[in-house]
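Form predicted on its own, single chain, as structure tokens, below.
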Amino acid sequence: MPKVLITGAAGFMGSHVADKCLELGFEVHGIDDLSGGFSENVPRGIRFSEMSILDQEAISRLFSENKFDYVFHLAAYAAEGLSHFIRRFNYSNNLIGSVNLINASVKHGVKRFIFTSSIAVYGSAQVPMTEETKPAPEDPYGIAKYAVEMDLESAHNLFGLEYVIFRPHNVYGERQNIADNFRNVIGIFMRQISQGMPVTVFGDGLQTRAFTYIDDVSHVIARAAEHKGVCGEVFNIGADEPRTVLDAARLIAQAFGAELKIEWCQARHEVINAYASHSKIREFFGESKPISLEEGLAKMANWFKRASKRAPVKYRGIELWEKLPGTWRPVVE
């Protein structure tokens, strides 16, 4: 039975793509700082430890005791627009932390890496966005998941460390964090609305991004440990058909039977336009039926209706305040 490990398990997506590991008939070891995720996302079925990235001495304990074929990364904290302003937070959890696992990877005879990146690193390229597209991230977020991609390049080339690399896009879905203030604007919009207040938009809302329901991405990633000639590939995943932000405001208004008021605040430094071709994906694991983004925030609401709520807590640690938007001031300590 091959031993995996996931960081990240007590997440969104990393809890997600644990349960797809077990169907497989993994043994799956997962790790969390519990920073972002809740003990309760933890699949049963799985060996589970709470566990920072960041702390080399237990990451090199882990793998000592227990020989991975195969490491699923997707401890991140995935706060783009926030990114600008938590700079060495940022580089410290998503490249150091990161580059922690894959010298233990090497260390210890991993045979296989997955990394989850993300399309922040193409920036504003032309879209639809291609796997051929050079990456030119705009933010520190993208910056730190394109080093890691490139790290993993070097590693294979001088060590052998083989590697698979996605880039998934505006993933929801349920188990979602949905009391964080920065991220996942599907659970922000959720909350605001469930508590009839209005929404907050940056801009005028005609951003597009393809939003992607998380039953689409994690069966897709957890076949990559074992799946035959995807090594050193990158693939973007997600859903094909691009809808505004101000789309997604009005589906997950419809979803709760609540009128939809809009916050229209400034813009902000953002990509205006993401989404990507899967053309490539479709070509190594075949073609999947997506869910529609009706179907599945119905699906998430429904949940969201269950979910245990609990408060927005404010983020401690901006390191730099200059150009950080008004609306966020509030939020933060």
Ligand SMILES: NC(=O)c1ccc[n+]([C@@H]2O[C@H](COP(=O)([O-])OP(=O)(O)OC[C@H]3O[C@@H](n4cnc5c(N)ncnc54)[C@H](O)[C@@H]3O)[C@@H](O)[C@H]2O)c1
Given for the second form:
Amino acid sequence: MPKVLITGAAGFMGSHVADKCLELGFEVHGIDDLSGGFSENVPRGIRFSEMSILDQEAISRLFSENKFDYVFHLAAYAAEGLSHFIRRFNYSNNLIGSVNLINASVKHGVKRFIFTSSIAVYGSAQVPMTEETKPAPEDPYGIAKYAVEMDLESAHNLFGLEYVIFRPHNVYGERQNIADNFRNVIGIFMRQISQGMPVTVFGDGLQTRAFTYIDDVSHVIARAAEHKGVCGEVFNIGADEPRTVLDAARLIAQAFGAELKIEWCQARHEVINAYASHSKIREFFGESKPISLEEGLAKMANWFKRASKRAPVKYRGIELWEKLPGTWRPVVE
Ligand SMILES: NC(=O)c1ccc[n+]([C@@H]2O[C@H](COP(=O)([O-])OP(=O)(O)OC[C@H]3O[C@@H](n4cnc5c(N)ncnc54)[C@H](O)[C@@H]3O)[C@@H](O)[C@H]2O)c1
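Right, the form predicted on its own is done; let's see the coordinates for the form predicted together with the ligand.
Full assembly next; the chain just shown is listed first.
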């Protein structure tokens, strides 16, 4: 039975990838430092250790004690907009943390390393973003993701480490962290609407995102470990259809049977239209019918109503206060 390590296993996507790995018959060991994930997300049936990918000694011990066949690396702090203001933390957690895992994978003969990058590597370049679009990340989050992608290529060239890179976008669904003020717009809107508050919309709300339901991506990521012909490949992964942020807000209000109230906020420095082409992933992994935004949001809303309600915590550790959006000032320290 192949043995796999999943980092970020108490997080949103990591826990779903763990579910799919179990379904594939893998023996799964998950790690997470619980900075953005929750132990209740960790699927039953996997071994779990609370551990940071920054703890080199612990990582080294973990790899020595377990002969992992495959590593799925999903741990990161994925707050793209905030990454401008937490540059040092971003590079240390998302880049150096990844390098710790790449080093350990090379040393311990891991057969394949699967990495969740992001379409943030494209910056605000032309849409649709295709895998041939030249990456030009514009924020520290995207820069760190692209640096890890390049490091994987370099580790492959010298040490032969096999890898597969996924660039997901705007994934939502059950177990998403709904207590983070800086990411996951769907979760933020659900929290606001469920509390009868107005949703905070930056700019005119007409920016588009191809919102992607988790079940449409988790099984593909899990299958990448043993899928033939995908090594060294980069795949955009996610929904095809761009929808406006306002559309999403309307549908969420509907799912909660609530009236939609909007607090209009000053436009942020962000990509206006982010959507990607997925013909490559279809070619390599086959077609599958995606879940509509209406259906996916209804499923997530059902989960949300039952989920533990965590109060959002203030972010401690802002490194640069210059140009920090005014709406964020009350939720940082
Ligand atoms: N959700 C999306 O739309 C999306 C889009 C593109 C890329 N991604 C990438 O997919 C991955 C998973 O994202 P997610 O949405 O599930 O986020 P998430 O926050 O739910 O999961 C990330 C997990 O990593 C853990 N983590 C963070 N730093 C860690 C560290 N130093 N050591 C150990 N664990 C640590 C967190 O506690 C969390 O549980 C991330 O790499 C993210 O950048 C996500």
